[in-house]
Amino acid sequence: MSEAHVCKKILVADDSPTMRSLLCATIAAIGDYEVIEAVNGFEALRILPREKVDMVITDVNMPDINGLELVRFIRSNLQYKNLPLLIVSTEGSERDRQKGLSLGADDYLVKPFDPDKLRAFIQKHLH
C-alpha cells in the first residue's frame, strides 16, 4: 500500500496582502506545499498550536507582534525550536540583518525578495 503523500505546510506571517499573494505565488511555482497565511505576528501564535506547520516566513513591521517577537517565541518554544525560520523584511541594514539572525532566524532576505533564494530556502530546509 502506497503512502498517501503529505503536503509541507509552510506559514506565512505579513501584514501587507500584496506581499502575502507574492510569497504565496513564489512558493506555489516551487512545489507543492501548502501555504497558511497570517496578517500578522498575533495571528501566526494562534495559528501554530492548531496548525502542524514545517516552517514560518515572516515579515518584521506587522502591527501587534512583529516578526522579531515571533521568532524569539518560536525559539523559546521547546516545540517549535527546530522550526525552519526565515524573516522576508524592507529592514535591509547589516545590523537588522544580525539581530533577526542572533534571535534564531535560520536566514534573513531583503523585500523585494529574489524567489532564487526563497526557493533554495524551502529546497534546503523542506527537502
The other form holds:
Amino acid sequence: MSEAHVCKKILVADDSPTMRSLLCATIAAIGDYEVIEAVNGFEALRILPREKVDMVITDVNMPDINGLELVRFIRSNLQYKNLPLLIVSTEGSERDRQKGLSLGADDYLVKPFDPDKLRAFIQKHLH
Amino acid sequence: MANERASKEFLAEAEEIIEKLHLDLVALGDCADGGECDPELLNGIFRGAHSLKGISGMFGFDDIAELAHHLENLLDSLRMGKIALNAPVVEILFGGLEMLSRLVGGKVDNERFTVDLAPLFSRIDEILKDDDAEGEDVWGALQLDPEIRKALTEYEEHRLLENLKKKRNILRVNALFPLHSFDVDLSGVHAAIKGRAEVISTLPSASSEPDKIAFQLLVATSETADSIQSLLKGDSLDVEDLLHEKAACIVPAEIEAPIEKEAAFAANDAIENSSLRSISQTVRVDIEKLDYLMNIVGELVLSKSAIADFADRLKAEGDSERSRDLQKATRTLERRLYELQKGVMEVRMVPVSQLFDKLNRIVRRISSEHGKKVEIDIRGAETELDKLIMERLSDPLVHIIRNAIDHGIESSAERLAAGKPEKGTISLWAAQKGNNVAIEVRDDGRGIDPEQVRRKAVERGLVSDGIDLSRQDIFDLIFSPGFSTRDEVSDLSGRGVGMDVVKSNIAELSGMVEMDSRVGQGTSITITLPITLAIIKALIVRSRTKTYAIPISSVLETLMVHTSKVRTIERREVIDLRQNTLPLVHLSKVFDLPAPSAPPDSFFVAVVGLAEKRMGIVVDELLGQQDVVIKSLCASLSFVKGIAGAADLGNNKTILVIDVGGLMSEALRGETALHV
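Complement to the form predicted on its own: the form predicted together with the partner chain:
So here's everything in the complex, that chain up top.
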C-alpha cells in the first residue's frame, strides 16, 4: 500500500467476529481496500460521519439496531444517497430480501455468501 | 475456503455461542415451568442459533448449519408464538444443543466428524407441523409510517402485533442525542422504562444538527404516554401515542379496554404478592446496574480531587483556616468514598468456582475427545474476582486448557514409558495476592524446551541469533504475534497458536500472563489480574503525540474550529459559541508539549462544563469514546494540577485522565466564570 494511493474504505457491520474476519479476508483477496469493522449497528452509526466510507456491508440481525434500520438510516440521509449498500444476511426469505431492497440496499446476499458475488458487487460499485 | 486458522476461530466462536445457549436454555427451562418468559431471552437463544447457522455455513460445516437451521426454525416458531413453550419442546432444544456441542467438539479433531441428525429433525418437524398461521390484521389501528414498518424485522413486527393483541399502548419516543454519547443515552432510556415498557425497535434517523443523531424508539406499554414521559427526563425526549393520538376524544370505544386492564393488573398483583413471600435474602442484579454504580463511584473520585484542589487553592490564597476545615472534610469524604468503592466492588465479586466448574466440563470433554486420561485438580475455587473480569477470562483460559490437553499431556503409553502416572493432571489454582488474583493452569505433560523456542523465534525473525536471553525472556516469545504460523502443526507451534491473542485478552483486563516449563515435567501458565476494574466512560483525545482521557460526564459537546474563528480577549483565546464567549485552554500548553512544525488551520474543542462554568479544551484530534479503567484510588490522588489519575486504555497503554474541575479552576482563576 503506497502512501500516494488512497484506498477505498468499506465499512463492515456484523456482530459475529468470525463473519467479520471472513468478510475482511474475502475483501482483502478481492483488492486493496481499507476495511473498517463495526461490531454492531451503534458502532456503524458512529463510524459513518467520522470516516468517509465508500461502501457499507451489513448484517441484518444485530443486537442493538438491526441492519434494515441501518439501511433506512443511511438512505434517509442525503449525504449517503449514493453510498453502495450491501446486505449480507442469514435471512433468506424473499420477504426480507424485498424489504432490504425496497429500503434502498443495492443488493442482498444470503449467508453463506458466494465470494464471487461479493467480488462482483465490490467491483461494480468501487471502480 | 476454510483455512485452519479461520476454522479454529470459527470453532472458538461456535463453542462460545453453545456455552451461552446452554445457560440461556437452563433459564428458559425454568421460566417455561413457571409460565411466561421474557421475550428477550427467547430471542437471544434464537439469535445464537441464527449466528451459528450463518458462520457454520460459511465454513462448509453443512451438518452444523442444518442442525442450527432446524433449531432456528423451532425457536422462530416459539418466539413468534406459533407453538407453545412446554417441557417436551425444551427437551428437544436441549437435545439439539447437545448434538451441536458434540458436532463442534468433534470437528476440532476431524472436520469430517458427524452424527446422525435425522431422528432429531423428524421430532422438530413433527412439532412444527402444528403451528398455525398469523392471525388478524391490526396494523390499521397503528399510525406507523410504512417506511418504518419496512425496517422492522419479522420478529419486531411480531412483538408489535403481540402487544397490540394484548391491548397495550404503542408509543413512539423521539430522542435527539449527541453523536459521541448516544449509546449511553439510549441505555439510559432503556433503564428508565425497564419493567414498565418494552422497547420493540430502535430506529436511528438523521438530524439537522451535525453532532447529533435522532432516534425513534417503538415502545409497548400498559401505561399512558404521559406516565412514560414522566419517567424520561430531559428535553431531548418526547413521547407520542401511535394508537390514540387522533382517537383520544372518542370515549365509547375506550370503555372496554381499561376494565380489562384493571383485571389484568389485579391478576398481576396477586402473582406479585405470592412471589413476594418467597423472596430470599439474596437479590440477583444485572451486571450493567453494577457497572453504572461503579461509574458513578469513579466519577465521584474525580469530583473529590476537584474539592481537594479547591482546598489547596484556599490555602495558597492565605485562607488557612477554611482550607484546614475543607481539607478535613475532604479526608472524611475520601475515606467514605473508599468504603463506597470497596462496597460496590465487593458486590461485583463472584467466586472463581463459577468459571472453574465450566472449565472442568471442558477439560472432561476435550480429553475424552482426544482419548487422553486427564484428571483435574482445582484449588482456591473460593477466591473472588470481579464478575466482568471473570467473564472475559473464560475464553483465554479455555484456549490455554485446550492447548495443554492437545499438546502438553502425552498419551497414556507415552506417560507410562516415561515413568509418569498413566493419568495426566491439569491443575487449576487460584489465589489472592494483595490487590491481585493469580490463576495458574499447570499440566504435568511433556513440557517445552526453551532452546527449541529460541531457535523457532530466530527462524521467525522475532529475535536475532546470538542475543543473550533469560529463560523468562524466551518463554515470553511464545506470546509474540507471529511466533507460530498456521501452515504447520507441530507440538511446539501448536502451543503458540493464539497465545498472542491470549496475551492481548489478558492485557485488556490490565493483567499479565507468564509461562514456565520444564521438559518432561510440564508447563504452567500464570495469569495475574487486578481484583476489580474501576471504569469510567471517557472521551479519548490526542494533543500532539500524547493521548488523554476526558471523563465523558463533563463533556457537553465537541466542536471543530477553524483557527480564524479564535479571538483574543485580555490575552486569552476565546471563540464565540451561540452568543457567548468560550475561553479556550490548549492541552498542549497545560502539559508543555512541543509545538508542531506547521500549525494546523483547524482543531478540535471539547466543551466541558461543571456547574455553570464552561470551557473549551483544545486538542488535535478526537479519538473516540471509551470505557477506561482508572488505576486504583491511590493513584488518582496525585496532586499534579489538571490530572485526576491514570487510566488503562486496554491495550496496555496507560494514559492520563484530565481533571476537568482542576483544569478549569486553574485556567479560569481570577476570571468571572462564564455563564452559558
